[in-house]
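Below, in structure tokens: the form predicted alone, a single chain.
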Amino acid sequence: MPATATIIKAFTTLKPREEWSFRDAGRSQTTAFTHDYHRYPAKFIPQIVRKLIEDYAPSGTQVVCDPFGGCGTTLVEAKMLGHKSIGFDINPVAKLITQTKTTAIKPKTLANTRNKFLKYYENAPSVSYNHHQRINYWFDEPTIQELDKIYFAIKKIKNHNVRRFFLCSFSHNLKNCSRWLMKSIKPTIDKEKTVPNPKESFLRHLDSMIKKNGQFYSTLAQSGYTNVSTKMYRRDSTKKFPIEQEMIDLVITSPPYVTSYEYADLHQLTLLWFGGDPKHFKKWHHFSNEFIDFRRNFIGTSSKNEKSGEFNSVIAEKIIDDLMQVERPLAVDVANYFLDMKKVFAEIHRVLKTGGKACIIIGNTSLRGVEILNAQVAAEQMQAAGFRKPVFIKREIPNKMITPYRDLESGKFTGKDNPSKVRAYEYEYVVVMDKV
């Protein structure tokens, strides 16, 4: 039977797996650790990564990689299971919080800190940056001077690792301070919004994350992987990894899904303020002031300009081909994304060592009537990549971490209310394949 058929039987038949479902993890145990440092959107729970590395790096010392590192799920979890990880991500934001989550700290020396801390920021002489344009329109100007003060304090901080945890929770405490409406993953004014004290809400988020650090810090002590290596770097994963072939033992990704979530703009804010400090934040200032040729080159992205190229998967070019159908600038944003995860598994196999395996945590989902087998098509390619030996999971998804429903004309993500809405990745996939 061709490959094409087979798989598409396999994933006709498949049934979901309890165990994967992670039915029983509540919001304690998702958000344990280092793992709520920072909001993020369409984050992997941390139970997913921990069985795929138990499973497939039961023992000794491997190397983990993650070219969508997003918010460092896996990154953090390798570490913990004393397993060195790489990770990548185009996004600068992404690898502020997960070195930020990576990193444990003394106890004493953020208690130590902290106190320092509130003695600059109550020292703070009457500051004014000299904000992107933007900023003035997601803060009031009390705000503003508010949350100059606590930046100028933070600054204050000698020591690396420490001022970029205290940076990370104020990056996090600055959609609690803006106007953007708190439960949109859309950059959209709330005009009822009431904005909470700047420093009170910085503090109780800060004292969160010192609370989650000790809890970190412990447990690598105990079990002595404190200095596991931990690299995140900012890179755009279609490109030619900074690693040498056969380098990695285990890849585990969630890629973007595709059309759903433009990253860029779900980080404006913080690419906004810390892109007007370019002495602390060198080349942050590139993404802020060009913040649409920035936003391009996400994968996922609507702002793409359209390429040409084999997908490697004639489950894609059927999907593409009834998109074209429906709506042509839809049918080019899919394409897209396509032809980027071709030259993603490329490189995927390329580092891989031979004998390591690769695992794709992946949606499936439907655009104006046309089901996109994201899941199905990431197979294909894969195989034509030179993966071999496919295990496909099937996972129920009982705890939504994105929004749970998509307007069923427009593909995008919409409210409970909405009479167009469906449920939208009500399952997900694991595909896993050797490079033999």
Ligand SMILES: C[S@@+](CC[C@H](N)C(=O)[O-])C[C@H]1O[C@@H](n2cnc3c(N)ncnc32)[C@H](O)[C@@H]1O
Second form
Amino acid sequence: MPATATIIKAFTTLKPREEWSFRDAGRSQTTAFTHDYHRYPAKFIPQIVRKLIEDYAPSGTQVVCDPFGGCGTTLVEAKMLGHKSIGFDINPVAKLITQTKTTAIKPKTLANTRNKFLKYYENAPSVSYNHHQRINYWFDEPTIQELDKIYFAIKKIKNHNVRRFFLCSFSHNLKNCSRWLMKSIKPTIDKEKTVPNPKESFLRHLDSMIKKNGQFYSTLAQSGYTNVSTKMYRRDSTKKFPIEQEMIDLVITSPPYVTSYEYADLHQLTLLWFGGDPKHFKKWHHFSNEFIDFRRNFIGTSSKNEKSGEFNSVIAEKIIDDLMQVERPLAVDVANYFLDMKKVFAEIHRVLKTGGKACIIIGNTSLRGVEILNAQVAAEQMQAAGFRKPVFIKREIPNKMITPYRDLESGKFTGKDNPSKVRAYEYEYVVVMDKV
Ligand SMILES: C[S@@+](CC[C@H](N)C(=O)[O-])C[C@H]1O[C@@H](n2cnc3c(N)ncnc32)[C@H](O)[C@@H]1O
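Starting from the form predicted alone shown above, please give the structure in the form predicted together with the ligand.
Expanding to the full complex; the earlier chain stays at the top.
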């Protein structure tokens, strides 16, 4: 049977595996240790990563890589299991969060710095920064003044890791203090929002991070893993990874979805705030000022220029043909997505050691009535890149929301009668393949 038919058949007969649903994992488990430092869209639950590492890197120190590192779930779990790790993400906010989440700080240092921070805050002069103009769209004036004072006080912290810890809390708190509709997956103004007191809300989150750091620190100290190396780079993973070939034992990653989350938009408050401070955030200046350019390189984003090339997937060709019949611009977005992913799979293959495994966590979707079989396309593209011995796992994503629907335009949760509703993902797949 040709490879495409084998893949299609394998997926058609696949049953969800209960042990991969992690149905019983409560919030306290999914947010344990540093996993809850910062909200991040479409992060995977740590339990999946942990199980994959335990299954595929059971002993010894191995090197784990996540080319779509996001907020660092893979890197945190790898460290806690004593493995070295390396991550990439195009989003500078992802890098900041991941570096913070993988660095355990002595609890006493954080307690002392918190006290110093309060003094710096009390003595802060009325600073007035030259903010990006969009800051005034998202925040009211008194909130901006309060945030300025907090930001001023954080910047007085000398130790780099500790300052970054405070900045991570600050970044998380920006959305709370803005007019942004919380939980929306699109930048939307909430006209009825009561904005909290910035200092109180910042300290509340900081204190929860301090507590989580304490657990992380003592767990790593007990297992002797405090100094296990984790590296996170801001990189475009469609380009050559900054590592030699055959360096990696295990890849665990969940790629972005096509036309789903606009990561650049969703982190714009942090980009705007830090980008407006070129003295301390040199490279970020460009991201906020050339936002359209910056956003364009995210995989799966819409309104990109049309790219050309082979998909290395018969299934992808059929999907694009079908989409062309209904909406050409959408077909172009999806085609660009498949072409980008093909490049990433080739790079994953290059950097893996022979015998190493790639685990891709990915969901299928439907756009304008056309099934977008991301998992099947990934399997085909990986085979074309040289991967073999496929294992496909189907997992149910237990839905803990009251309604599984969101409004397409606003991103708000919505009921089943809304004609512009989109359904949250019910299942996803883990595609595991070997470099032979
Ligand atoms: C599904 S999320 C990964 C979430 C991650 N598993 C976690 O738990 O936080 C996909 C990530 O891909 C990143 N991304 C999008 N385009 C990229 C590119 N060209 N190169 C590298 N990363 C990219 C996004 O910024 C986002 O963080």
